[in-house]
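Below sits a lone chain in structure tokens, taken as the form predicted on its own.
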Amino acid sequence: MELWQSIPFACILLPLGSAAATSVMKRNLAKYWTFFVMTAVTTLSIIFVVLMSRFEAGSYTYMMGHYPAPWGNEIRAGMLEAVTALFFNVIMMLSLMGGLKKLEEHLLIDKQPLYYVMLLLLTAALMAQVYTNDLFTAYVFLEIMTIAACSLITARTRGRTLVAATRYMIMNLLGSGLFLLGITLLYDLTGHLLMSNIKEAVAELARSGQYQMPLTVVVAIMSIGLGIKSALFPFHTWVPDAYGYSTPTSAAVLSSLVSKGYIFLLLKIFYRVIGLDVIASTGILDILFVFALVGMVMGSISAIRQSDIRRMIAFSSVAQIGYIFMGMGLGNEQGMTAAVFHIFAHAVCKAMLFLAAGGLADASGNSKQFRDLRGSGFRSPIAGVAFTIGALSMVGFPFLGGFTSKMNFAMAAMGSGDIRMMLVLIVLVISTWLNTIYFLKTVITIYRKPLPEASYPVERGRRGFCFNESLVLFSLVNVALGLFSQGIIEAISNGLRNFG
């Protein structure tokens, strides 16, 4: 095994070890060290994508401590894992850059190093979810990610954030409990924890017809558990407060990365643990498909009813999570590819929208109400442009990532050739129409003439170089997803073929 093949292990170990060191650092040192670690992990991810594109075998396993199965712990890496890790790291770093000034305003000085510790733990947990080939290791880091995410919410010590964190923890612990119960039952059925070994045992059970009902229960509770944690409708009730009252960086990270980490783990369970054929035979894809279609509409309707820009974006996330599960519910290769691409497109857009909304609110007397946001696009021009790009992408404007996503979903639906095709196309049209109502209404609002009695200091809309740079880079990534989507889609498609 070559040295570069240990990069995934380094991407997990570096932020994990750095989190312990950061906990004893002073504020400025902790900040600079966190940026250095995230830059290093992102650079390693770029190198890994380049090297994996030249790797003819497609994917490989890396034994932790060089102990073989069933005693050892494994990392498995392929092109899909490499691309996903790169996107996650880029978004994490840009989200921290964009919300850095507000972190220093919202957090007490002695709590800021602990906030950076949580970001590093979250980065390590995301990398572990992407790369691990061991189901129990996935659960351990899933819990680390849950605790770190909850800490990001409570970092801003206000009454509403404490209530939001409590609701988040209750719902996510319910999801974690279901997932752990599924692992326990699956271990009882197969006697393995390594994903590849479990898949072989499950395939044998499926061929023999044994334990069909217990296997169906395992698939159902693990899917529902991760559905709860990723805010699939109707398990989304914790979303508005968790996203709406936390710091801009926390909202960006929670909406764009944490929920996607859970979904990526669910994809691994479908492909690598159970097998897509067995998953389809249980009928769970049909249930997820129905929840997704309803969520696409209901999330958008709830977004229309909001008068607070951040709660509107939060409810929009519920609809967009529905898009991802809809693609998975189609059960075909095109649908899964569209779902993974939308994970990337939505993650980039949502982080940018939350950061931009924070800048617009700062330029409006720190108000997030639409009536006070009038003219904020002129008072904070970069935030206004970034929000407009993100909104147009979510609506499905050509040459942006959201347009490519919706085209992929439509093509995947037409490839299914059954009643799902009509359902997807109809709901896509309805959802796009609803997206247009609340996103373009917001864009028009931020460029409308302010109320006569309104007076806002211009300097409040200036949040520094890092904020502006992050929004510019987010915008460029969004445009790149639209203009150069074909190469990314091919990488996703090839990665899914080697994912099982």
Contents of the next structure:
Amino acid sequence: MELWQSIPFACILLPLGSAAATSVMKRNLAKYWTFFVMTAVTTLSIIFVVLMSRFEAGSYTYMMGHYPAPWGNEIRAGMLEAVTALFFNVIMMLSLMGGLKKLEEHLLIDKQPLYYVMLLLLTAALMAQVYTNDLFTAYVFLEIMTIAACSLITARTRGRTLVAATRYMIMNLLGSGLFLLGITLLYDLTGHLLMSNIKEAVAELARSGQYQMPLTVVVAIMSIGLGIKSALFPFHTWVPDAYGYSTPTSAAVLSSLVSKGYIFLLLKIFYRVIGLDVIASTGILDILFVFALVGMVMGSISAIRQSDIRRMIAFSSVAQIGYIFMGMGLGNEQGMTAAVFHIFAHAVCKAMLFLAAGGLADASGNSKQFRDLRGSGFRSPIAGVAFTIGALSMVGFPFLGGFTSKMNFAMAAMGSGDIRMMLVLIVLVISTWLNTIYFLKTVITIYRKPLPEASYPVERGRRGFCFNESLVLFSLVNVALGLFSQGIIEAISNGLRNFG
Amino acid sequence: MSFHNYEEMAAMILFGIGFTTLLLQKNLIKKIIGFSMMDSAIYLFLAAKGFIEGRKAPIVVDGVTAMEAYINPIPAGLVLTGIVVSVSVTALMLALTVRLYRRYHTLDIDRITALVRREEQ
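Based on the form predicted on its own presented above, generate the structure block for the form predicted together with its partner chain.
Everything in the complex follows now, all chains and molecules, and the chain you saw is the first one.
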């Protein structure tokens, strides 16, 4: 065991410990400490990706507390985990940076340190979700993530956010209840909580043909539970209010990280806990596939009908989550790779869109309605450019992340059966078309001449260095994701090979 | 074949009741009650699975080290962890409910939603 292999553990422990410490800090100290911790975790993740790419074995397990396999708790890390952790951390840091000024405007002064506490807890929970090899640990951090996310929504106290948070909690509790039941049944069936051990036992069950029915039930309720939590189409009712009215950092973090954390866990369950062939034989993938296809279309249609830019982006998230589940529902290697790539592409893009939309609204007298947003691209140039880049990426403009993931989805569909291929290609075309309608409409709106009767406060104070910096960095990451997609996809598919 | 999985069956029925209550009830307090029932049902299931007639908790007394004398302690540990999690979530839900009630003077989630919409306009 070498020292660098402790990095995943440090990435979990540092934010977790800091969250506790931050709760007693003064406001400014809490802010600087949070930035310090996030920078540290991001740096560690970069180092970890570099070292991992040179690590011959591909993945390793790390014993917590030096108890061997069936008894102790474990962390397991490979290329996929390393890359995912890096992306999550970068997005977390940039989102906080971009929304910092808004956050200090929206939150009561004495409540601000608590916001940082929740953000750090969320980081710790995400990292634990990415790295853990123990199903029950995953459940505990899942709940921590839910609680932290709920607090992020309510941080800006308004009627809308309170109701949104309540609805969010209700849906999430249903999801985690199902997930917990799934773990319990699985523990009952296999006698293990460590993911690798469960997989051995499940393979044994599949070979002997015993307990097929309970196993199917377990897979179904776990998938649906995590589907509910990550706002898969019919369970998305809380999305627009939660993403649309909270402070921009919260919206960015929730849409791009929290839901992705749950999806990553589901991926882990598919690969490492149950095994992809057993999953495919239960037929649950088909159900997720159908939900995803419907979501891709319905999410976009709802987005078109919105007159509020933040709500529109929120509904677009529903459609994009549909894309990810569609890739997983294809059930082949390329589909999974495309889904993971889209997790990154969507996360980077959506966080930027939410922040940019906040900037545009700020330049339009704090209104998020499209009629007031006309010309805001000129009033807040950096936000306008960032929004345009994000919109083009979501639509699937070449050289941006969204294009690569759409192409990969199409290629993955080619490799699957006839009916699925047709369905995916048709829905992909329809959804892209709908995406284009609402995103390009918005881009055109923000660069049109304002209505003659409209008047805006001439200079509402500059958004500040942090905001601009964060949007520029986000744009760079977006472009980089498109330009270097080949390398990232290779890393993902290598990682997926060592994931199970 | 005799049927003896009464606890498990009770747990599943309770889980169903709790789940539907949480999903369908309009009253927030009843929703929270449903949530508690749902989680408690899972703990009942775990506890039932972790118990074997005639065996004791694995604390070695009188030098008995035979495996047959003791039960697996992990299900009990899971129940305890789960209770901690669900207590904190319940507290959070109750806090949200209190804030909503102070603001809108009702516990009906649909009415609250309607009031919020009116407030915006």
